[in-house]
Structures are given as structure tokens and as C-alpha cells.
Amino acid sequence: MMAAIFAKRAAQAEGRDPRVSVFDGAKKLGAKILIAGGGRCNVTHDVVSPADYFGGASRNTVKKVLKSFSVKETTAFFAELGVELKREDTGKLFPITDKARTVLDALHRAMSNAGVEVLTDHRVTNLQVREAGDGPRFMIQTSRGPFTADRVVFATGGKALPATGSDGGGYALLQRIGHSVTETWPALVPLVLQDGHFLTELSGIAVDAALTLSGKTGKALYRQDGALLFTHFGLSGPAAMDMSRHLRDYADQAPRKLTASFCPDLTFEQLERVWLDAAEQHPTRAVGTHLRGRLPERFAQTVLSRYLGVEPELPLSRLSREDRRALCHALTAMPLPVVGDRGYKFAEVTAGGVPMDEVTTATMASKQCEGLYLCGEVLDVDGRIGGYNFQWAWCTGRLAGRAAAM
């Protein structure tokens, strides 16, 4: 949608009005927008930097793309479309209506006002490239018949949330043209714990945590802070979903270990000191009561009784050194036996894709095929949770659309 809008705008600014058509296999355009951010659409983040993105692209490459359409410019663009954004405490920017439909409708209006032709229920099944010469360069085969075009922008997404239409079909089309596709896997996806793990009994409880992925030498490879949500199958929430792509990213570091700290502001030694001081100052206070001061009651009770075998009503003065240290270890480095993830069906984005060195950064033009442009999730760049992947879509879509029209 961004590519189409800006293709039309760029051409019209020069006094031209080329035909710009959007092909989509779905019956309605923009399903991912409607389900993003719990149905509110996290349009972008107030601060976006190359450090928020992963994949095969260099930080400098990502920086150039992000610089082409800043958060301030993005906010102004949506305001122009009638979508005012509000900042939440996390830094995420949402429409003030708290409705994703507001964002989608605005983009549809912008396309309509620019004169973009939207052809839904037109799944692209093949793209043929003609040799240089007279006539259109591309033959686009769709489920509704063939079309021709002088320029083509590929915005087919990855494999995440296939029910919305992004089933990875675009990768095969690009490979036929000569592009390569790196290994892909689900990113921003909930994690599955060993069957019967006690944390699955805490479904619905969310806590602030720091997840740390360590390699075979014990060295920390990646740390992710944020809210952690316990579910019937394992772990979800921003911390778990942000960590998910790195579990596969560091596959060569096996055996790896994922641990959680539920006191992310304290080290083991500092937390043990807190418990020693508490035992001295409040010797008759129950262990469970003291732990509930920091963590949700059901979580505290379950960790003590199910994980450590410590009676929650035990007075602090009677907590043995061994149990105290086991508790501090559990609260600062609890092992999380992750056995997998929930797959593309529940992933918000795809890791991997077409390498960025196969496109020209300033225009998103393909280096393999003249007249072809790539944008969005089909590229080997994925961002953290919180609006970063939408910002990548806005930036790359705008670059591709403008360049194609010019």
C-alpha cells in the first residue's frame, strides 16, 4: 500500500499519471494491519534505530533505509491521512482511536485518492521477464489472468501468519528471477516449554523479566528484558517473542541455555543480601508473604511449593541457607527448558529472506533484474516487537514506490 501510494504521488508531482495496480491474493487488503497490536495496530515506535533490527544486513544499510523516512515523517504522514498517533509508556505509537481499522481505512483512502487500482482475489502465480526491447518488461500471471507492467514492486511478505496471505510464495517467484533467499524461520513467536512444566500452570500471569541466552561456554549471547507472559503451552509476551529469533540465530552455539531473571535489577548476590536483611529485620514474616511483595501471589506460591519444595508459610528466620540460595538462583537464573516455538502460524514476522546486498539501498531496486523492486518482510531484515517491523514496511515501501515511478 505504501509503495502504491508513493508511486502515484511521485509520478503526479512530475505531471504524469501512470497506471498503478496492487495485486493481492486475499479478498480484502491489509489483514495483518487489522490484527497487529491486539487489533489496535502498533504503527511505529517513538525511537527507532538500526540496533532494533536483525538479519544479514549491516547496521549502516539499515540506518540508511530508516533515515529515508523518519518516525517524525511517518507520524506526519499518518496525521495527513487523518490518523493521529499517541505514545504509550513503552514508546509504542498507536492510533488515538485504539482501532487498527483506522489505519487500514486511511491507507485505502490514500490509495483511492491517488488513483491506485486495487485488485484483490488476484494471487500472483508467476512473473516473467521479457528481454529489453519494446513493450512492457514484465508479464504478471495471476489467478484471474495475465497482466503486463513496466515496473514491479514485490511486497509479498514472508511466511508469518499465513492465514493473512503471507505464505512464503513470493520467495519462489523471486528465486526464479535470480534472487537468493537465506534460511527462514519464525520470529516474534511464542515459545513452547517441556510438557508438564510447572510454569504452564500459571497461564495468564505476566511478570517483568530478563531472559538470557547462554552458549556452551556459559557466556551470555543475548539478553532480552520485558514483560513475560506464562501460557498453557509455555511463554509469550514481548520478552519471549523478542528472544525467539535468537534461539535459532545462535543454533551453532549448542548446547545453549535459556534462563529467566524475575528480579532483573538485581544480581544473585544482591538478592541474597536482600533476603538476609529481611530475615534479620522481620524474622517471623512468612517466606511467601515476603516474595509476594515482589511477584504475583500465584507465581510466588507455585515457585516455592512446586519448584523449590519450600513451605510458603515458613518464617524467614527458619529458611535454610541451602533453600535461600536455591530461591535466589530461581529468581535470578531460572532454567527455561524450551523445546520449540509455535511456528509461522503464530509468528508475527519471518527471520531471513532476500539478502539486502541484492538490492540498491537508496531505491530498493533489484540488482538481479532491472525494473524490479523489493520491500518489507520479503527482505532479510526483521525488527523487535513494538512497531519496528511496520516502520521497516513504511520506509522500504515508500522507497520502492517512489523509485519505481521515477
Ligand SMILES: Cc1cc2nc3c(=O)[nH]c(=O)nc-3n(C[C@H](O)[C@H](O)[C@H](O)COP(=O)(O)OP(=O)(O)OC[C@H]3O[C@@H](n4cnc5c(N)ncnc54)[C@H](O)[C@@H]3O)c2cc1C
Second form
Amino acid sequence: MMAAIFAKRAAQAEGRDPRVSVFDGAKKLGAKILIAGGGRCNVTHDVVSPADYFGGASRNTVKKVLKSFSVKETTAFFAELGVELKREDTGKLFPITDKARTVLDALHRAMSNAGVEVLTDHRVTNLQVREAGDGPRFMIQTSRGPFTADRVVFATGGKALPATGSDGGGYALLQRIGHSVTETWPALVPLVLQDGHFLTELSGIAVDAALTLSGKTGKALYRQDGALLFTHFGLSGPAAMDMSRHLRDYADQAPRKLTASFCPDLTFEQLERVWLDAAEQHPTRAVGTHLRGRLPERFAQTVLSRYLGVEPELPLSRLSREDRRALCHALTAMPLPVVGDRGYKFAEVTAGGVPMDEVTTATMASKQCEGLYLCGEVLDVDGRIGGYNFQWAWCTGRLAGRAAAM
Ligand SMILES: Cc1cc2nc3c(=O)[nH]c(=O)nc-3n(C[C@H](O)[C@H](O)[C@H](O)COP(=O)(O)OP(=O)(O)OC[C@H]3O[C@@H](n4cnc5c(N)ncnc54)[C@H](O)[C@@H]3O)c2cc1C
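Switching forms now, from the form predicted on its own to the form predicted in complex with this ligand, please provide the structure.
Below: every chain and molecule of the assembly, starting with the one above.
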């Protein structure tokens, strides 16, 4: 949609009016916009930097792309379409209507005003490149018959939530015309814990946590702070979702270990000091009572009795050194035996895709095929939770559309 709008706008600014058509296999465009951000669409984030993105692209490449359409320009673009955005405390930007529909309708209006033709229920099954001088360069085979085009912008997304139409079919089409596709895996996806793990009994409880992934030497490879939600299958919430893509990264560091700290600002030693001081100052206070002041009650209770086997009613002064240290370990580095993730059906984005070094950053033009442009999630760049993936789509879509029209 962004590519189509900006292709039309760029050409019209030069007094031309090429035909711009959007083909989509789905019956309606923009399914993900409607479900994004819990139906409110987290359009972007007030601060977007290359550090918010992962994948094979260099920081510098991502920076160049992000610079091409800043958050300020994105906000102004949506305002021009009639969508005012508001910033929430987390820095996420949502439409002031709190309705994703506002965003999707505005993009449709912009396409219609620019004269973009939308052909839904047209799944692209093949893209053939024809020799120069032989009429239009591309032959696009669709489920509704063939079309020709001089330029093609490829925006087929990844594999996350395949029911929306983004089922990864686009990768194969691109491979056929010479592109490569790196290994892909679900990202921003909930994590599954070992069957029967005690945390799965705490379904619905959220805590602030810092998740740390460490490698074979014990060195921390990645840390993710944020809300962690316990579910009947394992872990969800921003911290787990943001961590998910990293669990399959760092393959050379296997076996990797994931741990959670529920006192993210304290080291083991600092926390042990806190407990020693507490035992001195409040010797008769129950361990459970002391813990409940810091963590949700049911969580505190379960960690003590189920995980550590410590009686919650035990006075602080009678907590043995061994149990105190076990408790401090549990609170600063609890092992999380993740056995997998919930897969593409529950993922928000795909890690991996077409390497960024196969496109020219300034234009998103394919280096393998003249006249072809790539944008969005089909590329090997994925962002963290918070509006970053849409920002990537807005930036790259705009670059690709403009360049294709020029
Ligand atoms: C549940 C959920 C919530 C999300 N929430 C947010 C959020 O709040 N903020 C955020 O920044 N990101 C969010 N994301 C991620 C974001 O939606 C995507 O990163 C973004 O939509 C990618 O845009 P895209 O245009 O590259 O691909 P997509 O939006 O996936 O669009 C690809 C389109 O290509 C079509 N297509 C695929 N193959 C073919 C083919 N062969 N022929 C024709 N058409 C084809 C599909 O039908 C689809 O319409 C969320 C994702 C999910 C799943």
C-alpha cells in the first residue's frame, strides 16, 4: 500500500500517471494492520533506531533506510491522511481513535485518491522476467490470469500468521528469479516451557523481568527487560516475545541457557544483602510476607513452596543460608527450560528473509533483477515489539514505490 501510494505520488509529481496495481492473494488488503496492537495498530514508535532491528543487515544499512522516512515524517504522513497519532507511556504511537480500522481506511483512501488499482483475491503464482525490448519486462501470473508490468514491487511479507495471506510463498517466487533467502523462523512469538513446569500454573500473572540468554561459556549473549506473562503453555508478554528470535540465533554458542531475573536491577550479591538486612531488621517477619511485598502473591507463594520447598510462613531469621541463596538464585537467575515456541500461527513477525545486501538501500531495487523492488518483512530484517516492524514497512515501501515510479 505504501509502495503503491508513493509510486503514484512520485510519478504524478512529474506530470506522469502510470498504471499502478496492487495484487494481493487475500480477499482484503491489510489484514495485519487490523489485528495489530490488539486491534489498535501500533503504527510506529517515537524513537526508532537501528538497535531496534535484527537480522543479517548491518546497523548502517538499517540506519540509512530508517533515515529515509523518519518517525516525524511518518507521523506527518498519517496526519495528512487524517490519522492523528498519540504517544503512550511506552513510547508506542497509536491512532487517537484507538482503532486500527482508522489506519487501514486512511491507506485505502490514499490509494484511491492517487488512482491505485487494487486487485484482491489475485494470488501471484509466478513472476517471469522477459528480455529487454520484448514489451513489458515482467509477466505476472496470478490465480486470476496473467498481467504484465514494467516494474514490480515485491511486498509479500513473511510467514507469520499465515491465515492472513502471508504464508511465505513469496520467498519461492523470489528464489526463482535469483534471490536467496536466509533461514527463517518465527519471531515475536510466545515460548513453550517444559510440560508441567510450575510457571505454567501461574497463567495470567505478569511480572517485570529481565531475561538473559547465555552461551556455552556462561557469557550473556542477549538480555531483554520487560513484562513477562505466564501462560498455560509457558511464557508470553513483551519480554518473552522480544527474546524469542534470539533463542534460535547464536547457533555456535549451543548449548544456550535462558534465565529470568525477577529483580532486574539487582545482582545476586545485592539481593542477598537485601535479605540479610531484612532478616536483621524484621527477624519475625514471614519469608512469604517479605516476598509478597515485591512480587505478585501467587507467584511468590509458588516460587517458595513449589520451586524451593521453603515454607512461606518461616520467619526471616530462620531462613537457612542455603535456602536464602537458593531463593536469591531463583529471583535473579531462574532457569527457564524453553522447549520451543508457538510457531508462525502465533508469531507477529518472521526472522530471516531476503538478505539486505541483495537490494540497493537507497531504492530497495533488487540487485539480481532489474525493475524489481523489495520491501517490508520479506527482507531479512525484523524489529522488536513496539511499532518497529510497521516503521520498517512504511520506510521500505515508500522507498521502493518512489524508485519504481522514477
Ligand atoms: C498479530 C500481529 C500483530 C502485529 N502488531 C504489530 C504492531 O502493532 N506494530 C508493528 O509495527 N507491527 C506489528 N505486526 C507486524 C506487522 O504486521 C508486519 O511486520 C507488517 O505487516 C509487514 O508488512 P508487509 O507489507 O511486509 O507484509 P504483510 O503485512 O504480511 O503483507 C503481505 C501481503 O502479501 C500478500 N501475499 C503474500 N504472498 C502473496 C502472493 N504470492 N500473491 C499475492 N499476495 C501475496 C498477503 O496476502 C499480504 O496481504 C504484527 C503482526 C501480527 C501477526
